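Coming up is one lone chain in structure tokens, specifically the form predicted on its own.
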Amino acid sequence: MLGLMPDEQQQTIGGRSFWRGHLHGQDVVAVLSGIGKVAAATTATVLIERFGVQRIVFTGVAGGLGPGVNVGDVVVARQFLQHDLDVSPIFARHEVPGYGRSSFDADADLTTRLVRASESVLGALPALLPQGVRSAFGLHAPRCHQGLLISGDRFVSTTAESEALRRELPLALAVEMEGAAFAQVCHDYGVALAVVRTISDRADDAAHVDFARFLREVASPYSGAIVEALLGGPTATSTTARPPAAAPPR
């Protein structure tokens, strides 16, 4: 993504590199969120407090949980929940203390635009990815899903774990490690958030794919094309917080 920013300027805050510049004609700040909920919350707070952003778009990868959520699909989050948050018996399992709720919503309008951008990119898949890449990862007719994205501070990569999450949270489409933290911070500050995740695996015993290759050859082209499609609209978002292809952010 940084390669598409012709005039980016780096600023280091809290050990993170923030790149301010222009992307497809829009003023943006690009940053690697860091892995895990604490890192994500710090990054979101700096974006809002230091850069004054009003809209955040987060891209990355996730493990599929929901039926039919396959490798190469994308999930656009409508709601976020921390699957590992448990302050029971004081509060109900998954409830965030002080909020009276367990989930936070994505921004409806920005998310709808992100869905449209994602669907347009997936519809042009043959032009986006070479046949060899599509064959290597079994990408045939990828779909865009909308719904619940769950986050936790562990990398879910066993069948036992993923099955337990499906039993406990049957509406969950995918699992990762940052989205719910971004959602809570954005809720606190009244900042619009939209998140799209490329499904890299099914979060089970077969989840040990070549992440470096998947990020480089699938997730990164997806993210770049989706953000380009999103920013190409007449009321494009002005801030993009994204993990670059070098790190698997889940």
Contents of the next structure:
Amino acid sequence: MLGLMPDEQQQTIGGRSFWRGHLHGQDVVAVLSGIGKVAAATTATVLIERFGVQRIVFTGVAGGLGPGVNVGDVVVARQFLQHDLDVSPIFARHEVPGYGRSSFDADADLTTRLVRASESVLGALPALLPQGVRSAFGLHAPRCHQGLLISGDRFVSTTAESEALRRELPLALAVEMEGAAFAQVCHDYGVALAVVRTISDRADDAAHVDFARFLREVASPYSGAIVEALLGGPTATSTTARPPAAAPPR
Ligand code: ADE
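Now the other one: the form predicted in complex with ligand ADE, given that the block above is the form predicted on its own.
Up next: the whole complex, starting with the chain shown before.
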């Protein structure tokens, strides 16, 4: 992401590096979220409180849960839920105390633009990834899915756990560790959020295989290209006076 910003300036807040600069003429802040819901909530709060961002676009990776959500596909979130939140029997399973709800919505317009940007990148995959990388990860005709993204403070790496999540939350398309925390903070502040995740694994017994290589060779180019397409591509429109934030993959 930083390679796309011609003029970024670094600032450290709360132990994180925030990079403020421009992308296709738009004022942006780029930051690595950190892993897990607490790190994510802190990062989102700093983006909003200290940088005044009005829109947040989060890119990263996730484990595929839904049928047909395969490695190399992309999931764009329409709703977010914390799968490990359980204040039962005082509140319903997954309900966020004080909110009367268990899920938060992504911003509809920003998300629709992110879907279009993701589809345009997937449609031109050969231009983005060398043949060797595509065949190493079995990326042939990757798809873009939209729907429920679930988050929790656990890397899901056993078939038993992913099956349990599928039974409990059959609509979940993918699992990761930050999206729902960003969604709750953005809800609190009235900030627009859109999240796109590249599927790095199937959240099963093979989930750890080649994870670092996947991040470097697939997820990172996907994220850069999707953000470029979002801000600079034919679907892009500039609608804010204040900076949006772009979070590169963790
Ligand atoms: N991010 C990428 N893969 C994941 C998994 N299997 N569980 C949680 N977060 C992830």
